[in-house]
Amino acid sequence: MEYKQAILVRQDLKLPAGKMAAQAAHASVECIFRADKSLVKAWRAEGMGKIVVKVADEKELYSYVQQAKDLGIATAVITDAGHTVVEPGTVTCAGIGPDTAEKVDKVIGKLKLA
């Protein structure tokens, strides 16, 4: 079986690449803490595959997060502390999984790569 994790990044914030990379890392790590340990183990054994995809804005991000939750996939929404680029509490990105690639793709399969 194949496993993957997805990171959804908001395009409307137009964050600098380094800032978005840090936010995506937060999303990935937080999801690992929340995911079923057997899924994390299987995902790690396969090389920890991830995909980073674009969402237009906060509303769209939450729509995909809810779809993942409805399928029982671990999620994490990341809000920024506001020390640098955006206001405190701004939702920047979200993580979905790790879980089976089939389940993750049901949620994010139509999104474009970031």
The other form holds:
Protein chains: 2
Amino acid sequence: MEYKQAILVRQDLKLPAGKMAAQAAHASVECIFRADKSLVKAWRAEGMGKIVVKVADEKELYSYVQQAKDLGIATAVITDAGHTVVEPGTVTCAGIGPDTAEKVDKVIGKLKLA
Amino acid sequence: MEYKQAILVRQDLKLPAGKMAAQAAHASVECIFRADKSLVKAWRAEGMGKIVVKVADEKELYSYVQQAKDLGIATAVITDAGHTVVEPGTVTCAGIGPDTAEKVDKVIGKLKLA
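Please show me the structure of the same protein in the form predicted in complex with another copy of the chain, now that we have looked at it in the form predicted alone.
Zooming out: every chain and molecule, the one shown earlier first.
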């Protein structure tokens, strides 16, 4: 795969699966709006490869997001409105890319699948 | 909320949470590409409300997708490439909308949160 998107989810929140799915979708979409259109087009043509990986907590999440920013990769940090499961404004997950798999893997290559 | 998107996930597959999140994100994104641009814009301006709900199996998933189609709502049925958890080509989830909450709720109003 030449292009990919990564979604980082906080493990410490222990979100219910459906909540995690909604937040991950939010991250994916917001990142697509922010990413370079030609990258999005190439990524979509290739089947929209994406990977959902675990980060320990908010601090770790932001450290990976910063690494992505430093490489010029589109990012989106998602906070939950907090009506139900978590406190309002809680950072739940982040999107990184789509961008080249080579660049994305530089950031998230060592993280484990969620 | 005036606009919303729904993501339907099959419960019978018992997908791991990370897998479900990736498939749900896929459904969300594909539906956005297919939906009317003005609906996407309005939905985004309002905070991209989305809900992840359960369907029992593939048959039930398709029946809700058909109801959405009949109302003119954008839909996307997602199949997994099947490298890991499920057989290749397995239908995992579906996206419905974004569209007006009124229309989306006509289809999924009775489904339970995933």
